[in-house]
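First, one chain by itself in structure tokens, the form predicted alone.
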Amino acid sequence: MMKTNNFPKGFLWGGATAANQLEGAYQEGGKGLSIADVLPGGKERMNIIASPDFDFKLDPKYTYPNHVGIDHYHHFKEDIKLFAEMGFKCYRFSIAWSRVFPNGDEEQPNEEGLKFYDALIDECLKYDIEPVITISHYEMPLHLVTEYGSWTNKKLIGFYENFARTVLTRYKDKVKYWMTFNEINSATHFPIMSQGLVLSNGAGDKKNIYQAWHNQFVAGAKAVKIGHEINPDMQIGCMIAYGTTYSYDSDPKNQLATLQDNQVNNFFCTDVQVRGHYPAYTKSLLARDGVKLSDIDYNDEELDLLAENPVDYIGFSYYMSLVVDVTHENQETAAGNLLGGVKNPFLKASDWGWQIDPTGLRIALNELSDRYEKPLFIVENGLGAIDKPDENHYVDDDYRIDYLREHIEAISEAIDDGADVMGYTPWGCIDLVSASTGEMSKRYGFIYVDEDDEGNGTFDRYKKRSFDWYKKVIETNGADLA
């Protein structure tokens, strides 16, 4: 078995979650509705949301698993204790915007909501677990969508700034690591999650996607500025979904298509947030989507703000790689994290069809390192699978261990290649509601939660086999992966 010994001292081993997928308590403590609260559960979730009839209203014919999550709101002390037992050095989570500002446009925050995060952060620090907080993770207040049209409206920059300033100020001495928006680039194909846009409020017009991105870039730069002014030691990163992308073959047409695919999916949002300016290919990128630069509302003051406040590090999710082919018809396709591609015959896939490619993670780390020369933080990676517990609720998840082992080996190899990798937080370190399907049956965690897709169960927590394995990985700083 390969033994790695090159992970730097202080490497941030941990796990990752999102408020809307585990907290539950969707109307407790003064919390308002978020966009996640109106997304129905089940395998048809994405098709329902993509329908022109979707209107952000609750419908009794659907289930809404986010309303319950795994009831982390009432179990967080138990959950953090389990994370501490695994030896977490950090824990990546998000602050639900609508728990702090129920409608999103209030001037003053909901103190009861903040007190929940006071307690959560203090519980982490009690065990010397470094909080890593995503400010906005697919859970913007619903009111900002229905009343303001979401991120196409520049007023949201001010609302986000108020939210960011509130939490950055409150936790300035307790939280060092922050990220502005989760998977901001996912709006390329599915803008509901990060931008609050669907067909009924403008998602069909690409101009709106780019305008929303620009407004988010400006809002993110304001958060970086605020954080650095409050505490110069704060590290504030961006966060993207990264899918290493291969050309199907050496046909120059496919090579060009792959380059252009990388521009929009992997690099555009990062180029702006890391380099502080729009890349040279911006005009051609917009043109491919039928958008002109003159269609976008921006000004010199905003561009100066971007230039003066680049992010400190790059956080990213990595689950699978993609294949681009524009020269053949009727190619077999593969699913993925909000986007897919042509099936790669050299790779196996998960239960949900996501192609498993550890080498792609090594490539991703090299590509990002070479392009940006910034610290990299893998803040999501993991295997969604159907876990079958025995009569004692024990899950023998060697398949998950194998997946994680191979990806950690790839990280080690990328560090040898010269990549500056600061941490690794596997996704869904405790079972939670899937963002793509709203299911509990798609499980990622080291900890099994007794709950089904309808929200029924005891909500008791049980350690899987991967729990003790990951504990050993952390204890040895990645040296022992057996």
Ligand code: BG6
Second form
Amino acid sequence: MMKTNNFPKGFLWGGATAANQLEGAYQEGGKGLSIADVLPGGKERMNIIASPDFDFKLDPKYTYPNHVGIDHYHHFKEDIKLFAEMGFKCYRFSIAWSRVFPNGDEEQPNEEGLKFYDALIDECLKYDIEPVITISHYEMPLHLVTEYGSWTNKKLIGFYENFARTVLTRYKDKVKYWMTFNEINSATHFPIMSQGLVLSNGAGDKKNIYQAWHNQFVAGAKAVKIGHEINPDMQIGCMIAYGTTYSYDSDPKNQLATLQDNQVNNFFCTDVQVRGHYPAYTKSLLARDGVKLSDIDYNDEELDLLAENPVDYIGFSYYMSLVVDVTHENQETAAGNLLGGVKNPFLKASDWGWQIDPTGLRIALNELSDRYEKPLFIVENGLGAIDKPDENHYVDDDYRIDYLREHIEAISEAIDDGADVMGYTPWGCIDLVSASTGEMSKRYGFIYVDEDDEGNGTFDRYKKRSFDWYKKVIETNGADLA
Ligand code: BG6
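Mind pulling up the form predicted in complex with ligand BG6 next to the form predicted alone we just looked at?
The next block holds the full complex; its first chain is the one shown before.
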């Protein structure tokens, strides 16, 4: 089933992870606690965090799977070797802020933490794997939340700047591709992960979310500025969760609601970070959330910084599409990584209820390409599924191959449509702890890790069927998807 190959030469095939979900070793090498370290494991994770009582304290009645992750901290050489065997051209990972600045507000970095990333980056380069680094992926130092009230506090801009300057400078000749914040747009629904906000420290008041966003935009623009000053070849992107959004029907009420939903969920952050200014609909968007522009602390100097330092490319995750309906009551709903919306009768769903929609990815690429005319990087996509290994620990994951194949076909079609796509890094290329549920049993990887939801197991790695399949995809630059 070879097809005409339209993936550009140098297309960045690879895989993606985040420090807090795989490294483990949460207190080794001088690392401080991060917000991810205090998130309980299990399907109740989001409900526990959403409760007004949640106070960021470790509680013996819960388990904390992020503490051990998949122990990548001690297995990274073995893991990178497996990625190299698949032929990865790039590897997207994040630097745990609390490994480098354990509390977040120190002036000098923790050298031991940096040494770990020196070794990790060198290991990638040894195999010609291009590192793609997320500066902050849902793992800010806990101290910045408990001591400073998190991203609503403008001091965070300076702390992030110091962190970003440290890593951008140290790796200026080794790492070209960076992203400022993972899924920055997720804050309206899950401000805990990217903004460190929960009910007890102000998440209930939407003005805090917008203030935190503004401060993050400024901090991100500073990182872009620093990166370009250090090395003009650096490519620094933003990163959002993109959920292609359909209207339930042609009722203009649903069409308008879909447009407004797109503004807040998909476009607001990129509009600022890519175009360098707040979009014309900002005032009306804030008003829909009961927030006035005068509630936000911002100044001309910050707006100039945004204007002068737009991002170089758009990184985004894509897992599913959504349906908006404001005209019917009691519609069946779907689950999702940000919002589930109404169930789409045309789509099947994953074991976790996320609706599978490869055409939605083609639409996403077209929508982003039309709106921004910038390079696009799909830095997360994949199927979280329950894998059942046989007695040899082999997983026959045809369902995962089907999912990825259909999404890669959609990318190829979008390239034909004219989208400028830089690369594709499927999420959780090695099994890791899930962000939304803290489970190991929600697996995305090409590599199986022998570990259960309680963190028990041998931690041995095994290749799944998808491992050889993806290797062939990369070898043929996306031509052989059979
Ligand atoms: C994205 C996050 O939202 O989705 C990742 O950037 C996360 O951190 C991924 O792991 C998949 O979500 P989950 O909840 O299945 O782990």
